[in-house]
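Here's a solo chain for you in C-alpha cells, the form predicted on its own.
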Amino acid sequence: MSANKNFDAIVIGAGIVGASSALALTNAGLRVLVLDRGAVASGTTGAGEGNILVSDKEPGPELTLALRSRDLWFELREDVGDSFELEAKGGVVVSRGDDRQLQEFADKQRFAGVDVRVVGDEELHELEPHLTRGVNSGILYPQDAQCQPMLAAAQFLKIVRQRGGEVRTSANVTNIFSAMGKVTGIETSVGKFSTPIVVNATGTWAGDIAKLAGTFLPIAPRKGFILVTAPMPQIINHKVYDSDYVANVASGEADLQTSTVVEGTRSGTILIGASRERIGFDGSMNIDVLRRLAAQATSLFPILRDVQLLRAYRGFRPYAPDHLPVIGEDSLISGLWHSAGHEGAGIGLAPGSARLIADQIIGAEPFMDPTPFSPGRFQAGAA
C-alpha cells in the first residue's frame, strides 16, 4: 500500500475520548496522527454537561476506572494548563422518598473506596439553600468534578501537535487495511497513510469504523436533551440530582426516561437534564421532554420557575448493550484499539481509557485489569 505519511498510531475521532488517546500515546513517545471527519468535539463530547463522576457508578470495573479517571484528570491539568474549567465542585444525590436504597448505595460505593458523607436536612440545606424542602436527606460525593468538554479536548489536540503530532478534521476514514489480520493503515478522503496502530475512538460510529475493518462492535446511540439557562450569578453549588438517575443509565430500555439533573456552570449558566432514549440517530427536538425536564428540575429547586432558558440541544452518547465500556484490542484484528461505548460517561473515563489502551500498547502494567471491557467480550462468532 502506498502511503503519504507513516505514523506510530492513528487515532479516527476528534472528541475527548480520541483527544485524551491521542496524547496519551503522544507522552508515551509515539507519533500520533488524529482523524476526524468533521471538527474538534463536533459530536457527543460538544453535547455534553462535562460530568466527571463517580457517584454513579456501582462498585465493579467500570467505579475503578471512574476514580482513576477522575485524578487523572487533574494530572492532566498540571501537564496541558488550566484552560478548560476543571472544578472539583462535587455532587449531592438527593432522594424524594425512601431513601434506603440510596443509603445502601452510597455503603457499597463507600467500601469500594469512593469517598461518600451522608448530610441530613440541616446540613443538605448549607449545601444547597434553594434546595426544596421537601428534601431533608442527600449523599454528598466530593469527588465528583465538571469541565468543559470542548475546551479540554481541543486544548489536548493542541499539545499533541506541540508534541509532534498531528491533526486533520473533515478527513472521512473510508478504509482500514490490514494484511495477516494486522493492520497496516488506513484510507481517508485526504489520502493513505501507513500504521500498525489504529485507536477507533469514533463515539456513536465506532461500530461503523469497526465494520470498515471487518470487525464488529454493537455500539447504537441513545438520545439525550439538555436546558440551558441564562446566565445569573450562582445560586447551585454542585451537581444535583435525584437518585433514579443512576437506575436510569444502568438501564437497558430503549423507551424514554428522565430524572432530574441540575448543575451550575463557570460561566453563570445552570445545565438541567437529564434524558435517555434509543431510537437512532433522530435528532428532531421533542418539545414534550423538554417541559418535562423543566418541570422535574423546577420541582427540586423551585427558585428556577423565574429563570429565563436560553437554549436546548440534544445529543447522542455511545450505548454498549452491558453498560460497560468497550476499550482494548479488537480481537479479530491486530492493531486495531477501541475506545468507544462510555455512553454518558465519556468525559468522565476518557483519561483512564486512555491510559488503559497506552499502556498496553507500550507494554507498561496497566493500572487495573482490563478484561471486563475487552471488545472481545461482543465479537465471538463474528468472524
Second form
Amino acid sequence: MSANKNFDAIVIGAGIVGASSALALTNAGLRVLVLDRGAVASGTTGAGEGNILVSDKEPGPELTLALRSRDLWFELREDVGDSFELEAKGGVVVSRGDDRQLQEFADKQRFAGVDVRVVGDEELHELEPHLTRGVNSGILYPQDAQCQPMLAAAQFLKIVRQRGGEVRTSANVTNIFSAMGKVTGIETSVGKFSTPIVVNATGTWAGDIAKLAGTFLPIAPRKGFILVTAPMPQIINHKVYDSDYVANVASGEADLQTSTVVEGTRSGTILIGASRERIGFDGSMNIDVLRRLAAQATSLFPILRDVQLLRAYRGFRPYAPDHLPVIGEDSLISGLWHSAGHEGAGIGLAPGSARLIADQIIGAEPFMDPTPFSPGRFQAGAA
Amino acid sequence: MIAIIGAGPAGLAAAVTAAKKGEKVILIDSSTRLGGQYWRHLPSNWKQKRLPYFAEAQELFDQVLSSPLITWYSNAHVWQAEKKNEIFYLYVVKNGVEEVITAQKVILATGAYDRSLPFPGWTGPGVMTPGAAQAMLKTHGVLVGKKIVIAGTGPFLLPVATGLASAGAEIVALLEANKQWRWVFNVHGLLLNPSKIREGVYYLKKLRSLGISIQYGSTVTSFEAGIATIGKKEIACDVVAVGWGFVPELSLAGILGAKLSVQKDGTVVVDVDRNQETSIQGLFAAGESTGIGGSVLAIAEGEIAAGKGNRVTRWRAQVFAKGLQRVYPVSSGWLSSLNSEVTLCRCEEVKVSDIQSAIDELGAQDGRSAKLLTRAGMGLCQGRVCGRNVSEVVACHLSREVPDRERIASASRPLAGPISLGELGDGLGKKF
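Given the form predicted on its own, state the structure of the form predicted in complex with its partner chain.
Then the entire complex follows, led off by the chain already shown.
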C-alpha cells in the first residue's frame, strides 16, 4: 500500500470520545492522527448537555467506569487547563410519589462507592429554592458534574496537536485496510495513511465504520431533544432530575419517553431534557415532545413558566442493544479498536473509555476489567 | 381556509385578493396594528402631507377591516408550524395562550429586518438601525436623539432622514456608502417604474428643503463617546443610525421545509415559482422573504400568491429590485474596519478575536463550529443579527467564500417566535 503518512494510531471521530482517546494515546507517547468527516464536535457531542453523571447508573461495570472517568475529567483539567467549563455542580434526584425505590437504588450506589446523600424537605429546598413544594425529599449526588463538551473536545485536540499529533477535519474515511486480520492503514478523501492501530470513535455512525473494516457493530441512534431557555440569573443550582429519568435511561423501549432534567449553565441559559426515541436519523421537530418537556420542567420549577424558550435542538445518542458502551479491540480484526455506543453518557464516560483503550494498547494493566465492554459480545458468528 | 402570516404590504394584498375571490382568510400578525414594518402606521395627517405611498395602504386597511371573510388575528405570532396530511398546522401564541390554526393554504408574508454590520463602537449606546430609529418615532413618538448621523446604504435611508428631521432632529450627516453614479445600473428599472422616479424626486426635494445633503461613498467607521468617525473627519452626535439593507425573515419557511436559496449578494431567500408557491405544495411566499424588493413588488406578489395578480407589475418591480441590488451593494469593506476587539455577537459578547482563536487554535472551520465553540449567535436574537456576519468573518479569516449551505443554515432556526415554557407546557388552549 502506498501511504503518504505513517501514524502510530489513527482515531476516527473528533467528538468527545475521539478527542479523549487521541489525548490519552498522545500522552502515552503515540503519534496520533485524528480524522473527522465534519468539523470538531459536529456530531452528538455538539448536541449534548455536557453531563458527567454517576447518579443515573446502577452498580455494575458502567458505574465503575463512570466513577473513574469522573475523576479523570478533573485530572484532565489539570493537564489541559481550565478551558472547558468543568464544574462539579452536583445532581439532585427528586421523586414525587413513593421514594422507597429511589432510596434503595441510592443505597446500592453508596455500596458501590458513590457519594450519596439523602436530603429531607428543608435541606432540599435550601439546595433548590425554586423547586416545587410538591416535592419533599431527594438524593444529592455531589459527584455529578458538567462541562461544555464542544469546548472540551476542541481543547483536547488542541493539546494533541501541540504534542505532535495531527487533526484533519472534513476528511471522510472511505476504506480501512487490513492484512491477515490486522489493520494496516486507512483510505480517506484527503489521502491514505498507514497505521497499525485504528480507533473507531464515531459514535452513532460506528456501525458504518465497522462495516468498512469488514466487521460488525450494532450501534443505532436514539433521538433526544433539549430545550434551551433565554439566559437569566442563576436560579437552579444543581442538575435536577425526576426519578423517572433513571428508569428511562435504563429502558429499552422504542417509543417516546420523557423525564425531566433541568439545569442552569454558565452562560445563564437553562437546559431541559431529556427525551428518548428510537426512530432512526429522523431530524424533524416533534412539537409534542417539546410540550411534554416544558410541562415536566415547569411542574418541577414553577418559576420557569414565564421563561422564554430560546431554541430546541436534537441529537442522536449512539446506543448498543444491551446499553453498555463498546470499548475494546475488535474480535475479528486486530488493531481495530472501538469506543462507541455510550448512549447519553458519552461526555461523562469519554476519558475513562479513552484510558481503558490506551492502557490496553500500550500493554499496561487496565484500571478495570474491560470484558463487559468487549465488542466481541456482538461479533460471535457475525463474520 | 387560507392562513396569511404577516400584515405588511404583501400580506394585506394577499388577504384582500383572496377575500375578493370569496375565500376565507385568517391574517395573523404580531402587531396590534395593520401595516407591518413598512406601513408601521400612518401619521394622522398623511393626506395633507401627500406622502407618496400611503394612499394604497389606507385602501388595503379599509378593505381588510370591512371584509366579512377576513379574520384579522392581531397580537399573535406563529412560533412553530408543520404540514401533516396536506394540512398546515400553525402553532400560534396569543395573549399567553397557545393555539393551533389549520389551513389548506398558507401564504408567508413575513417581511425582513434591518441588516447590521459591526464596527468599532457599534454595541455602545446611541447606535441603532434606521428601522429602529423610525419605529421609535412612529410607534412611540420618541425621537431617539437630537443630533443624528444616518449611514449605511439603500433608499430606505432617505425616508428615515426626512422623518427624523421633520420631527425635529438635526441630521448632522446622511451618508450613503455607494456612489450616486451607480444608478446607471438601474436605468431600465427606473424607466419601467416611473413612480419610483417621482418617489426619489420627492425625497430629494424634501431633503433639500430640510437642509440635508447626502454624502456619497462614505460611512461611519467608528463611534466612541459621542464622536462618529467618518473617513478622516470626526463628528459629534448622540445617535448613529446605520443600516445595510435588509435580511429576509425565513424562519417559518425553513421550519416548513421550503427550499431556500442564496442570491448573488449573499442574501438568503425562499424559492418560489411563477405563482409564488414554494417547493412545499400549498405553501406560498410573497414580499421580502422572496427577495428584498419594496412594497410595490410585495403587493404584486401578495396578489399573485392569493390567486389573482398582475404579473407585468411584478415583473417591472422585479427588474427595479434587481437593479437596486446593483446600485446599493454591501461591499466587504466592513471587514477591513474590524479590529480584533470589535464585538461580533452582542448577545453573547463574542469578539472578532474569539472567532479567530476558535479557528486558529480550536479547529473551527465554518460558521457552525465557530458558533458552537464561542457561543456567537446563541443568545437572545439567535443569530438574526450576527449569524451572517460571523460566517463572513470566519470565511474571511480562512480566505474563502461562505458556502451557500452555511448561509442557508444560518437563515434557518428551529423556532419562528418566542413562547414561554408555561405556554408551551399548557398545550393547546383552543383550535380554529
